[in-house]
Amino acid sequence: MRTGKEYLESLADGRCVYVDGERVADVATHPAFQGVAGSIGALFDRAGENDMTFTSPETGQAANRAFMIPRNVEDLSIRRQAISTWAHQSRGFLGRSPDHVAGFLAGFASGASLFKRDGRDFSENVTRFYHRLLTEDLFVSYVIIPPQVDRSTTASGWDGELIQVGVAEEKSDGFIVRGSQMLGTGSSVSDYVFVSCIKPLTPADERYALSFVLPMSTPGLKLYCRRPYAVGQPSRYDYPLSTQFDESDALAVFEDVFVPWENVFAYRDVDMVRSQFFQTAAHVLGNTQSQIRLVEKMKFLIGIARKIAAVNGIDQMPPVHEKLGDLASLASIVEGMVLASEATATIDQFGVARPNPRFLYGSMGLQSEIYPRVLHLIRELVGGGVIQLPSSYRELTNPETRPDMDRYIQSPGHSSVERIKLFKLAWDVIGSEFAGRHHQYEMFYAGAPFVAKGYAYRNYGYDEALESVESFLASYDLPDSGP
């Protein structure tokens, strides 16, 4: 199990990351990434403790429980506890922590035989890389969404060649790709990037139907990051989430990048690119991680709301009880669905314990409505308290301004330092740029809301519901209209 220090040192590999028009010399020390890199390093340190490790049956070595292939309900429980442990450290604000894509890779490896078809056998590549994930504690990010050029069609119908990442040239030892892909969340500070396309492709998109992994230091691979939210903040006291958990999102550009065959999972195979996510347990395992993370985030958010109500002295008012009750209900829905999907898991054809998709995707289908509702309720509870705050901690350390802070910004039983600290945290949850990004992230985490609800529609299993209706309809008939 590698340490956080070893992880941070590994980031100095010459990767090509751009921020504000300049190439970053070292992401581990750059102000845009230093905070999140340190937070991920702390995850690796925590993963080395006994309650986070297990002896992997695939490698015979110690590995992270969050990276496991679950074979029964007990494994799912163990995996959930490990994922929860990591999610708790960031309070759910690291959306793409290393255990996310690891869930997809575990799913791929569990059904490795699927990657052998039509004369091409990439099954060993899938298995070998999963073993590397386990033994080397890799942080793998992904870019699996095409750039938003024309969402009414696929890449083969766009003006311009190879805007989405696709094959430019095939060679004996691999192939060269050119183009771009989204969204690269956390890619700036990851070890590897997994490149594929989860959006459905057409037969005309064969050259874009790829699945492969690359080290972040690969020549020709460039990341163009959105505006960082950690840069320029006065202190962690003022922006406690922005400064620690801004994992950054980036457009990945591939400028004639060479991909060796040993790194390939699928090549010019539209059906295989789709099958890797849904015929294996990959999509279910990866998204279970995300829902477990969301459980921890929801607990944190309702905790903030509850504490603010107490500090403001409104926690005994019936209207406030109603709002807190709404928050409790929403949080319970997410947690209950995770536990239900685990308790009713089934064993698939590859011997993998798959959480029940009825409940997993049911929760995901409501995510775009639940999260904004939670933020709205917190906004109602904090009122103007998150606006009437000093510009920075310096008003609390300046002898000229501190007396005013102590007198005018305080609550019974809570000093100005404590009250301002709490309300600045609340602002970083609901009002800062970091908060706005997380609002958008949770709304579109699984794609557009209709996509997420499509998963729920396809996985609910309507047979039981329809049988209930049909049998009830059959229990009565048209009244006898005779004399």
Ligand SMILES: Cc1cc2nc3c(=O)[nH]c(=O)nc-3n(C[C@H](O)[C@H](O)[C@H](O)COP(=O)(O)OP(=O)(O)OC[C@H]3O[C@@H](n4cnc5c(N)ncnc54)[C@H](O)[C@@H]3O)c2cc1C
Given for the second form:
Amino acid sequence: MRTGKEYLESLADGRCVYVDGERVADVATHPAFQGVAGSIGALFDRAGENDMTFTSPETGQAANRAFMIPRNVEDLSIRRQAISTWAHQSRGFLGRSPDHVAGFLAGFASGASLFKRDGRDFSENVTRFYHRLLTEDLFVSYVIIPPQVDRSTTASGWDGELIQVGVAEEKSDGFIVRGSQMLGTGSSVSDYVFVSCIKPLTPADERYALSFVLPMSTPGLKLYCRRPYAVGQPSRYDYPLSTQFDESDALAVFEDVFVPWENVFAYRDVDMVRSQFFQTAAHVLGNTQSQIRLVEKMKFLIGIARKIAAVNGIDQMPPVHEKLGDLASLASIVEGMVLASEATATIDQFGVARPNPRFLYGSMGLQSEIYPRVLHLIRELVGGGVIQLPSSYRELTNPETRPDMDRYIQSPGHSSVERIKLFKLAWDVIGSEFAGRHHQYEMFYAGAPFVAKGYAYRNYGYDEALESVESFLASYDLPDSGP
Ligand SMILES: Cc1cc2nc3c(=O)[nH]c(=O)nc-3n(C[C@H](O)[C@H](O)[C@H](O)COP(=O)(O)OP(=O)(O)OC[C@H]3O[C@@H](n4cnc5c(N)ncnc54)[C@H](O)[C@@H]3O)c2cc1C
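With the form predicted alone in hand, show me what the form predicted together with the named molecule looks like.
So here's everything in the complex, that chain up top.
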């Protein structure tokens, strides 16, 4: 299995990443990415331990359990435990850890035969790349959303050609792409990026209907990252999450990038680009990973709320119990839905155990309300404690200011260092720029809220519900009109 050290060394590959107007020489050592790269490296080290590995039936070699194609409910449980183990390391704050896109790639590979149609056969490419993922422990990120330009139409209706990434020229050994795609979370520190389009395309968008992978060092591939949150923070003590788990999000720009045929899963095929996500188990497996990760995050968040209530001496007050109870309910719903989707999984036409989409998407449909509600409840519980804090750890190390810290920022049984540490962590969850980005992330990572609710609507399976209504309506009728 790949080690964290090997992963970190592989990042100095000449990739083109821009931050603050400058090209980054080596992401592994740049202050914007060093923290998250180290956290990903630690994931790879953890994956090498026995409880996260299995012998893959596809390759016959040791591989990460989180990358598996689940064939039965037991596999789903094994996969969930591996994903949870990884998610626990970041307490759910690495949304696009390598197991996320791996879920999509496992789904594609499980239905590889779909990628062969209309005289084109990309099925071997799909299978080969999945085998590489397993044997080389690849970290693949993805950009599958067109840049926000004008959502009233699709790329073919925009002014200017190839704003969204599309085919500029076909060649015998591949094709050239030009344009852009959003929003590569983790791409700056990944090995490969998967490029496609999950938003519906029209027949006029054929040149944008693509699916392919590229190594991050591919000439012409550029990443424009948003402002990094790790840079400029005084210490891990002050910003424990920003400094370790800022995945970075980037607009990917393709400046006449050559894509060899062997990296291609779909080409100028609107229907295939959509089918890859939804006819295979890809969307379900990828998003199940996200929900398992969210379970870990919710536990962490309600743990912080519970601890702060105790430290502040409000944990015996009935109104506080109500708030903690609200949090407990919300966390339980997410966890319960993951377990329910696993327990009632079915085997699809490709022999893949698919978590029940009713429960998977049911939870995702509420996520844009659940996560903000959790943050709001924590805000209510912490009050001004997350603001009544020294500007940095230096007030604790300066002998001139330390006595005031010790006297005025403490709680019974909790020293100033402990109390400040806890409340600074809470601020990085609810109030820092990193926290704001996570608020946005949880609302949008699987599509806008109306999209997530659309998944819930389409996957509920209304037969039982409608039958219940029909049979009830049939059980009574107009009253007798009498003699
Ligand atoms: C922090 C973060 C990380 C992300 N990481 C990734 C990543 O790693 N890879 C990736 O590919 N993408 C990523 N995304 C992008 C994400 O998938 C998109 O944000 C999501 O699909 C929604 O698309 P959008 O942002 O363009 O919103 P839009 O589609 O523009 O929607 C914005 C709002 O406009 C309204 N709206 C738009 N269209 C309609 C409509 N048809 N009907 C009704 N209302 C409408 C809704 O109110 C909607 O909430 C990330 C996003 C965030 C915020």
